[in-house]
Each structure stands twice: as C-alpha cells, then as structure tokens.
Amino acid sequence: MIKIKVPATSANMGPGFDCLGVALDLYNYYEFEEIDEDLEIEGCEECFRNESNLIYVSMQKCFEAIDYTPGGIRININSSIPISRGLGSSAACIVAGVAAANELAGNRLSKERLLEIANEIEGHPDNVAPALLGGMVAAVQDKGKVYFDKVKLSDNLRFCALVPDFTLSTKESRAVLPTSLTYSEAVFNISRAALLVTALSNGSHELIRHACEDALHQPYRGKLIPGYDEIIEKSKELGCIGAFLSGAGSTIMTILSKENETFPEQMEQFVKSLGNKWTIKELNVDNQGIEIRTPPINAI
C-alpha cells in the first residue's frame, strides 16, 4: 500500500495569476493499493467512486505515459483540504494520482515529468507545483514544458486563510475575467509580481501590501464574494501585511508577521458581522510538498 499525503496550494498569489503559489500545512491523506481488478474507491461522496474521479483520471494519465496497465486500484482519501474554495483541494487530487501512479508503475518519472503530467490535466502550474514542490514557486508553462523555480521566504511570515461556507467554480470564476487588457493594466501586474516576490523573500513588510495589488483578476471575482472588500480593508486595519483572493475564491488569503498575533481572534469577531459565514484558518508555509510512504521492499 502507497500512502501519500499533499498539502493545500494557495495560487494566483496577488498580480502572480496562473504563475505564482505557495503550499501551506492543510492536507489531504491518500491510501492506494494494486488490486486483481475493478475500481474501489473510499472517503468520498458516492457520485465520485467511478472512473470519473479526478484521482484515479490523473493516475491514468501517468500510466499512459510509463505504457502501464494495472490490474485494478483501490482508493481510500482522508481530505482536509476545503473543496472549491481556493485552496488546491483539485491539484492536491491531481498530484496524489500521478505521484501514486508512478510509484505503482515502479518510479520511473522524475518530479519534473510528474508535474508537466499534473500541469497537462490542471491547465496550468501554480497549484500543482507547490503541491508537489512544497514552499512558494514561480512557475510558467511553454508549450508542454513547466520552468519553475522555488521562492525563498522570509522566516518571518504566516499565512491566515478566510474561508467562507459557500464555494465558488472554477468555470464561474473563470467566466467573469476580462478578455482584453490595457498595457497599464499589464505592466501594473508585471511590475507587481515581480516586487511580490522579492518582498516577499527579503521579508520586506512595508512593500508586500502593496505588490499584493491585482488588475487581472481580483476586481473582477472580488464582486462574486459577499463581504470581500469589507474583509480586505479590516485586514489592512488589523495589521496584516498582505491580503489576496486565495485561487479562483471563495477563500480571502493574509499574510502576517508572526509578531502580530491579535489578527486571527479579531478577524474572527469581525466576520461575524457578515451575512456568511466565515472559517479563519492559521496556516504556515509546507516546504516539502508531496509526501510518499511506500512499504519496505521485504515487506509481507
């Protein structure tokens, strides 16, 4: 039995859209197993214990890529990870399957040939890679092929997640994106993503506020989230140091200085005032992303 384990992604970090994410101590726990034949699958709702399940499409994917056939596959999931609310609850499906895939089919892909695998069914890197990478990384997809990089972050920082009771789609998120950009708009992003993250590696505090600032898609999915800019302008006011929308939403992502530890029990009474109602969710950054536990090769 392969045992994995892969935290939650938090991406489209700020004016990094598509490109930029970070995996954060949430996870999900994944059991799978070889078996003479069918499918079995546990630990989710009775309408994903098909073939159609995201895990066991992305395991298929990996084996048409060693060219191996499996007998059958048993699935047993533990999640933690909130679903559809921007914390990688899909890319952490994704990445279990074809990590588990590979080691059923006897590890023969690297990590790099796993995550072009993963980036080919997710649509793009900035939750796959975290997941399977852990920390923060900088990635971009060219033609089939992810060129990623890692992102030291300052020692200094945590994250505190906001995540509402409702959920937004991918596809509704998607829907409401512009379909055309000004230059401003476009150097205003570039110019943004890149302060981000070198603020963010040096720990420049008084600058990360700032380069947290969108013109791609926070505008536009904000409006889909009741309370989203009272959420964001108490955040600025209770002292946090960076706020974003965490993925397509619903979840509201801060970036806090450890030394400010009022902010979660305050945020807490304040989104009690709101018509939804709001999980405050204290999260630290997870710097080794997939885990894997096989048995020993003498194992009975």
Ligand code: HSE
Given for the second form:
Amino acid sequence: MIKIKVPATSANMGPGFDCLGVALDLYNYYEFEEIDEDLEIEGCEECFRNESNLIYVSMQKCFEAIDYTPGGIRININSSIPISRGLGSSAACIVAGVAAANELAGNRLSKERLLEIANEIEGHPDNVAPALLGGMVAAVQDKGKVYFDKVKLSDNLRFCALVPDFTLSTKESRAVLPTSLTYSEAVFNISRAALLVTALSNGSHELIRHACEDALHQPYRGKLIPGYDEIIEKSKELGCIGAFLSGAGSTIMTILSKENETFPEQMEQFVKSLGNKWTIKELNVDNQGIEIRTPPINAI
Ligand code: HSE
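Got the form predicted on its own; any chance of the form predicted in complex with this ligand too?
Expanding to the full complex; the earlier chain stays at the top.
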C-alpha cells in the first residue's frame, strides 16, 4: 500500500497569474493499492467513485507515460482541503494520482517529469508545482516543459485564509477574464509579480500589499465574490501585510507578520456582519510538498 499526503496550495498570489503559488499546512491524505481487477474508490461522494475520478484519470496519464498496465486499483481518500474554493483541491488529486501511479510502476520518473505530467492535466503549474515541491514556487510552462524555482520565503510570515460557504469553479472563474490586455496592464502585473517575489523573500513587509495588486484577474473575479471589497479593505485596517484572491477563488488569502496575533479573531468578528458564512483558517507554509510512504510489507 502507498500512503500519500499532499498540501493545499494558494495560486496566483495576486499578480502571478498561472505562475506563482505556495503550499500550506492543510492536507489531503490518500492510500493506493494495486488489486487484481476493477476500480474501488472510498472516501468521496458516490458520483466520484468511477473512472472519471480526477485521481484515477491522473494515474492513467502517468501509467501511459511509463507504459505500465496495472490490474485493478483501490483508492482511499481522506480530504481536508475544501473543494472548489481556490485552495488546490484538484491539484492535490492530480499530484497524488500521478505520484501514486509512478510508485506502483516502480518509481521510474523524476519529480520534474511528474510535474510535467501533472501540469499537462491541470493546464497551468501554479498549484501543482508547490503541491509537489512545497514552499513558494515560481513556474513557467513552455512546450510541455515546466521551468520552476523555489522562492526562499522570509521566516516572519504566516497566512490566514478566509474560506466562504460558496464554491467557484476554475472554469467559471476563468470565463469572466478578458481576452486581451493593454501594454500598461501587462507592465502593471509583471512589475508587481517581480516585486512580490523579492519582498516576500527579503521580508520587506511594507511592499507586499502593493505587490499583491493585479490587473489580470482579481478585478473581474472579485465581482463574483460577495464581500470581496469589504474583506480586502478590512484586512488592511487590521494590519495584514498583503491580501489576494486564492487561485481562482472563492477563498481570500491574507499574509500576516508573525507578530500580528489579533488579526484572525478580529476578522472572524468582522465576517459575521457579511451575508455569507466565512471560515478563518490560520495556515503556515508547508516546505516539503508531497509526502509518499510505502510501508514495509510486514507493516501493512
Ligand atoms: N491560475 C489558476 C487560475 C489557478 O487563476 O485560474 C486556479 O486553477
């Protein structure tokens, strides 16, 4: 049996649309086993217990790449990452499936190759790269390759996610984006994405808020989220050092300095005044990424 743990991820981080993401200490756990025949899936809704399950589809992609044909597959899921909230639940399923298939087939592929397969399934690397590698990752895809680098984050940072009771699918959230941009909007974003990487790395807290601004997606997606503007405004007032839409939403992510101990409780009070229910999750960076355990045979 193979046991896999995958962290949640927060992608885009404001201006880094489709290229920046960070792994956080909220996890999905999976168990995989090759059995004689058939597909058995436990730990998810009935409608996902079939061959179109994203974990299983991702396993098949990896098996094809390795040219391995398993008998049957058993998958057990224990998930804490909320679904369709911009916290990388799909990416977790994809990297777990790809990594499990590689293990079952004899661990033949490198992490770089697993990332390429996962990226091909997801379409962009900003969730799958930190889910596999941990930490904050900058990643670029080009002709099937993924070029990535980990960002050394300043120690004095933690995250606080505001997770609403409504979902937003990536498909829906991508559908509201414009099809073209002006030159000045492109400059607006690349300058902030560059500044965000240096400010998070150097601990230049006073710059992070400005660096989280974005012209590519947040102005359009923010309108899909009741309470978005109020939360961003309140988070500044409560001393967060940066705030952005997590992935394609609906979660809003805030960055805090470790000294700011009052923010989560004060924000919890504030969100009670809004129309929807918002859950506050205090999170730290996960530096490890995916963890794969293959227990010794006599321990199973
Ligand atoms: N970069 C992606 C997006 C992340 O914003 O659409 C969500 O999958």
